[in-house]
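To begin, one chain is listed below as structure tokens, in the form predicted on its own.
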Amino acid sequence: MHKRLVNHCTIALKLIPDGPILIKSGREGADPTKPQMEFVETYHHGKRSIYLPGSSLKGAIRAHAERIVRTVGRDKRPTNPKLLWANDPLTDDYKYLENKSPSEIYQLSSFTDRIFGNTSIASRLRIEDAYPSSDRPLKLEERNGVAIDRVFGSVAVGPFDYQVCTEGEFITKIHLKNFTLSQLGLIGLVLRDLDDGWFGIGFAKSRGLGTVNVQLESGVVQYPGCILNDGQIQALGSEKTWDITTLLGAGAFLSEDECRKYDFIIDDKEDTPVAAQNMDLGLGVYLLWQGEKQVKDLFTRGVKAWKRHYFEGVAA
């Protein structure tokens, strides 16, 4: 499936600390004036700056996506492949994917593995590193802590000091390629829960660190193999056309045989209030959602497809 590119979604967002957050460096620095646990740093715009690594954000998002799917679906591979399920990446040996064709591997993989990848299929989701915005200055603090011995109630380790960020905002983008609308819906649910503080990012989440607010800036869905023709979206190389205000999942671009082979939803689409426009250079079309309200509307249509996917699996 990754040999073609039928659709691509980019969500631009800001992560705003709702309390102290720390994504710490893996080793202690040589500077004695800095805390023992430092924020990860890199060079950005010509100077050293803290940032939120995309790999850390992706790990937190994947873990919560699996939690959501296990809540309404299964935590083990069911006999009915249409049921939603999420495996345990730490214990799954993926032996059931050995010596299988690409389409069989995709069918046998869990709903979340189809988004984030496993040992046999590539991820279709990518998150950029989140860098500080110049609109809201960062505020870094140093705090102290100790580790308590659970048997004796005394100090086991410490005191130690660590660096946290308590104010500012970080800009990042989430990219999703060859996505189904139900996969887009699940990402929307995860971002909603992150904004509500149901889970956090980085160090010491169980001690109150890591909560952030999510500010949705824009969402762009692109169909690189389509053009606008007579007020409709037309897929090049096929006779498929759709209304100009149609949100299309990957299954909409495939033949019925290909959808059944990979277990994609046939005719995966939703109406939207947003109209498609031509991409640069005159090839490809895109739909643009701007601002918090519109991007939430985009995710709402994805969640609608996700719920339909769930109930169709239960009924099968």
Given for the second form:
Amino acid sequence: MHKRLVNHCTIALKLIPDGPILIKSGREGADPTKPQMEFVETYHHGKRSIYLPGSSLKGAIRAHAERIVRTVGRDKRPTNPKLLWANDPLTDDYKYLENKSPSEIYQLSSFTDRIFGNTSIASRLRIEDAYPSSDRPLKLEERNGVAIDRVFGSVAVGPFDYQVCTEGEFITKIHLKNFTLSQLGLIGLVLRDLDDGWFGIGFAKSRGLGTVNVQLESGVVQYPGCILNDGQIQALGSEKTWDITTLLGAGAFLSEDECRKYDFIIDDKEDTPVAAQNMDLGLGVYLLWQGEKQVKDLFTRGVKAWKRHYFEGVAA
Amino acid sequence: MTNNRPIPPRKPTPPQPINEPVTQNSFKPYKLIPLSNKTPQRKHPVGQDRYKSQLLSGKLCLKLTVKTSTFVASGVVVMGSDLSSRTKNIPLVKVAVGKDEKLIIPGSSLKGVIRSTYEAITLSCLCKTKANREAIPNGYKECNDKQKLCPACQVFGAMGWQGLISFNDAIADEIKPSIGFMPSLHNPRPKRDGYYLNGKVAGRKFYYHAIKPVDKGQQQGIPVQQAGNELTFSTQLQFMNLTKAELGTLLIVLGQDKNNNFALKVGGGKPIGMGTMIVELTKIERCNDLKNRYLDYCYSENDFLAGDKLKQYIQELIQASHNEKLVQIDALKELKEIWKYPTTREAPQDMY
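The form predicted on its own done, now the form predicted in complex with the partner chain:
Let's see the whole complex now, leading with the same chain.
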């Protein structure tokens, strides 16, 4: 299903430290004035700057997405592929994907592997490195830690010092391609929980670090193979048309046979309050959700589809 | 310019065995909570792979009130004139952790206090100590097998295993500058007989509370930026997949058991009576219906327990902790004896 691109969603967001955060660089620099544990750094806009690597963010998002799927669904592969399940990608041997056709591989993969990828299918979710914005200056501080000896009350381990970021904002984008609406819904739930402090990012999450606020900036959903025709969205090379205010998941673009093969939801769609517009160059249409309230509305529609997906699996 | 140089510590007056019954004039400002004859029971931790519906997940909202001045060092020393106009006459001040002029108790400090107390009243491993390996009683070695963890490591985490609760920094509710003078303190002497019983470690060290901290004043103390009396801090504590007994034990540690209430001891200067803090649990946010939480974007059915309902629930949890024998009655009694508050004890004037 990566052979063609049917839809694409980009969520732009800001991550704002709510307390200290630290993504460790993993190595100790030679600069003696710097703490033992440093923030990851890279070149951004021509100078050294700390950032949140996409890989760290994706790891945290994936882990929580799996946690959510296991909470409502299961952690083992069910016989009914419509049931929601998440595997453990670290221990799964993926034997059940050996010598299978691409459509079977997708169908047999867990709900989270279908989004984040496994050894046989690529990820549909991409998250950019989050760089600090110039609107809110960064504040870097040093914190110290010691482990207190339980018997003597003195220092048992340490003191060790680490660098934390306590203020600023990091800008990033999450991209989802060929997404189903329930996948979009799950990402919405993960970001909601991140904002709510149910999980954190980076080092020392259990002792005061890692919580961030998520500020949703915009959501763009594109259908590159569609045009606007007579107030309708029309898929090129097919008879399919939809109302101009329709949010379409990957399943909506496929034939029923193809949907069954991959186990996509047939007619995966939701009404929206925003209307499609033409993309540049006259091909493709897009829908735009702007600001926190609207992006939440986009996620609400995704979660509706996610809920339907859940009950369809349960009922089947 | 040298008036705040620390005076060298004096030798303390003759040592006494520390496990003697403590009297009002007792010499040491601390006592060891003995390790149980029973050994820690280790088992497979519940894990974080999902929110389990039969277990408890949610948040605790806490308010901490300083009863004797508390100092959590940031490790930074600044010139008094850089700190505020009130301190411009003090050459150097050890500053506490803070944010935007408000003092902070870092999540790591809070976690350390709460974890070590949880360890002491449950049958848990002696997880951080420099005591000789041979001196650690059988079965009390630090947990090193992720599949088999002691009660405290299951809840608070172990090497390579993330725990089930996460702390946040506690932030002062107001800007209230306060400077105190802290004498320099002795290192503990791990060779002292009092720490051992039959060649094995005798217990875990806990310091008594005192009516007020020793204030040696400018001449004999080092100026520190401290959280003064009655300053309050607010924080939240996130928990997931705890049993009722585990959450109950955590609440006992936070001093919420009305039959065993006590104050915590946080930060530096414990032997001279600093760091007494009482905890108030203002609210529990419980997620009762995990399935609905994850099937609805605008989920708002979390239970907020406060007031009488909260009190009732606290008792229910603490009862569960007793029923399941997670909390060790003997150790809890010892702890209550050491940490009871208010107290009539005076902090010792000698150096510790």
